[in-house]
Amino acid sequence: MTHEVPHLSRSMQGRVVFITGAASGIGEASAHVFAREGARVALSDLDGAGAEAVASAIRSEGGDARAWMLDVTDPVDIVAVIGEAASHFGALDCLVNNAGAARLTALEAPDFDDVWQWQLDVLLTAHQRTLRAALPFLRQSDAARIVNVASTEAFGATARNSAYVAAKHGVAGFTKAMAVDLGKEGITVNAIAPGPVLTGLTEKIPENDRNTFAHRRTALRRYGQPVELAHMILSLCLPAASYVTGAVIPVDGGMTARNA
């Protein structure tokens, strides 16, 4: 006996993707992927105009984008931006919580608290405000969809690394609590945990370092590219993706499963 199989889209044409942090790195790679697959893309980044800089090389591939100067630690600027936003498009369907800093500090530092506060702000506190700003969009499209953006750090630690570490641990846990709060509504929310990737920051690493660190940490033995990390969250966003939430997933080059 035979079933009929439904029809599940994997179409993004028309969707309205928001995306924070988008003038480099993962979030630059994730705007270009999502409107090469015809979603309309909102770009935000407190670089202005590295942001704008973003959309019009989409618009100039024939993409529909349109950039923001967001403050992630501004509560007001999320608000007002996101309905911003939703305003031009005309929807929200999906949202990308992307932006991120990072900074190393010992415990003993007389900044300590200064830069956990910072990074808690950034990595944590902005994406409860983007998804509590964004959800009354998002509740009016048939497949909403959040990505939020954790780390490997979510999953172990590193020295000197604490506030980080524990904003990335906070991103996986609030990643599951809004799975769970949302699920009824049929919105889902799932995290990516990137390891080493080639990033703004990581590029300051000397090519030696990176690569030694990639041949012995990694089972691709290399660092990934942010085009790789952005095409697993365009598959989250996916309307076909319904039944994937709540899931923490490493895009690591196979890191954490690496034992030696």
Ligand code: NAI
Contents of the next structure:
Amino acid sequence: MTHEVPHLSRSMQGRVVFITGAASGIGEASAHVFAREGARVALSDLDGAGAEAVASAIRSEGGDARAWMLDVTDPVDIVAVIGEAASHFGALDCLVNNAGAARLTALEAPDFDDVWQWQLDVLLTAHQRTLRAALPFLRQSDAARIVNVASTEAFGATARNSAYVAAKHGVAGFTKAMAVDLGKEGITVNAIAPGPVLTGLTEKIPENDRNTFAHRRTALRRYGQPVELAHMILSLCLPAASYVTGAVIPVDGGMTARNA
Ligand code: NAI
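Switch from the form predicted alone, shown above, to the form predicted together with the ligand and output its structure.
The next block holds the full complex; its first chain is the one shown before.
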């Protein structure tokens, strides 16, 4: 019996991708990687000037990019900005939910409730809001892709990090739930789970502590670079990635694989 192998494109040429948290770290690297592969990139960030600087760097390299200021905790702005981006580029093929921030806190801390709510708003609730805002446009794409940025904190927990851990476990659950709900339309929904990555989130950790942690805990014995995460996000957005959905993929230098 012969099976014909269909052509599945590995090109991002002309595809439109919307990225949250694109002014720094993994989001910034993703914007560059997508643009270099020919995608048209809508960048958004709480730091509007930072996002504009990245967009302008991409344009100066010949890419197609535009930036918007967007706080992902603002449900009204989410709808407005995603609508503007889709209308500016005339399409929307991929949504990358990446924006994030982190704050360790103890259960006994007086502001625990506030930190809890803020972490859930930024890291989890934002994902369902951007997804719902993007859906009418994604439904018009012939290869709609959603990638959520979770964390290895979606599999286990670091001390004093309960709000972040709960939110990231929620991202993994929401990713699977959306894969199931949107699968019949051919829309794929996946998450990546980064391990330690050198970004704005981790730059304040003293270098010695970073190196010691990475050496003890990851198989590759080092922190990841944002671009290494960006490439997995891009891979999940390819039209050819058509049978991967509901996956939460560790991109962690082998941290979850290593026991000792
Ligand atoms: P980063 O700090 O370099 O970039 C995060 C970006 O999100 C910043 O530009 C920031 O302005 C933006 N942002 C924060 N709050 C926002 C809001 N309310 N609305 C819109 N934008 C907002 O950090 P990084 O590491 O690139 O973070 C990206 C994602 O990766 C986050 O979801 C984070 O939780 C996740 N992650 C990072 C890890 C690491 O080791 N760096 C490990 C595991 C997950």
